[in-house]
Amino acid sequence: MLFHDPLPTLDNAELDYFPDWLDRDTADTWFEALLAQTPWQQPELFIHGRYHRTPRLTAWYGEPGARYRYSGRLHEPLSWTPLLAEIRQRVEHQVGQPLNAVLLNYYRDGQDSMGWHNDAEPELGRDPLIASLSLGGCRRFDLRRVGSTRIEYSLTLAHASLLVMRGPTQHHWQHQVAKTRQACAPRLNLTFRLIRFPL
């Protein structure tokens, strides 16, 4: 049986976190299979007039033609594999919607990180829904009110956890996993989301 943690009430955003959804030898096995199957990839973003490579490893999947752009870039999606289509099915029972697209990010130590954003692009239409399948080492990810710097509330994501957002959540609200200075296992994210208005 699954049990949620008890989140605190954020205005204009609806948060479920399962920090026990998968159990840990799936989970285990999944983190080795992924980190070893997944065609990793570093890109470059233009930021402030200067290039930089992104601080984690990534890779995106998704149906034909599920193309997304973020970080300033559009990425073309790589076809599912077996793996990626079993782990998107029980999402999707889970959330209760289908799903076409995964964003895979390797974080490979506490120096690898994503910063502020809020996924509202347009190609994912209204009041889209994010699930956050975390794998492998806890990092923390925070959240803050869009035109805050304040972090509002901090949660530690666990290795075989499930995080979903949806509602005005992304409207309303940014997150983040900071760089840190303690020791992290490496840590696999998948964030699986319905791209409605394919570039």
Ligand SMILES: O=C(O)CCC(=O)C(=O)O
Given for the second form:
Amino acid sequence: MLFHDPLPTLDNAELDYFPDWLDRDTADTWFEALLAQTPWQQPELFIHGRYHRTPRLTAWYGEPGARYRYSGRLHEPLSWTPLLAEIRQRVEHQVGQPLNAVLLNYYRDGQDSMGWHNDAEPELGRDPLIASLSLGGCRRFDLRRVGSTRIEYSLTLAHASLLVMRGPTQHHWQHQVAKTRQACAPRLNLTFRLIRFPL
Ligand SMILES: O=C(O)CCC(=O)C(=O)O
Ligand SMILES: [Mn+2]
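Got the form predicted on its own; could you also share the form predicted together with this ligand?
Shown next: the complete complex, the earlier chain at its head.
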């Protein structure tokens, strides 16, 4: 963490963005290792009577019992690898609270994406903290108010950066990583969470 960029104040949101949270060598090494080591999956979603492949690859890791529902399915956690345990420790140290699970997302190119959502599942409890580490290609991260269709704020999540969302953010704001026609290098994103009330 070299410096801390203030973001504009959005009501009912608490966001911290650390653009150079990791040194370049560590970020490059983690990116390559995670890309190669992870048993990537592409869950299928059943929406409006049709199956759709999730437009990115994912993996869910956590403490035993840290089940989580995403992409319309319940996912059992994989056990922590030494590398993910090390990353988790660094992130916990930064945010000052325990985290017991992480969703890995792999955006292969600009056509991979994540639609509008908030991370407000009941398992996470009230005011969940989400710590999001980005590695690899840059992507735009958009925010809009719950109930609105207008993008209110966007930031570029760069290689080696950490975005922390906490407080009431998830209850009042949604976020997305939209598809883009711009050339995009492959990107990994790790969102660490604390499952307070396992399913
Ligand atoms: O890829 C990103 O930056 C966002 C990921 C995300 O919102 C999530 O995993 O819930
Ligand atoms: Mn999210």
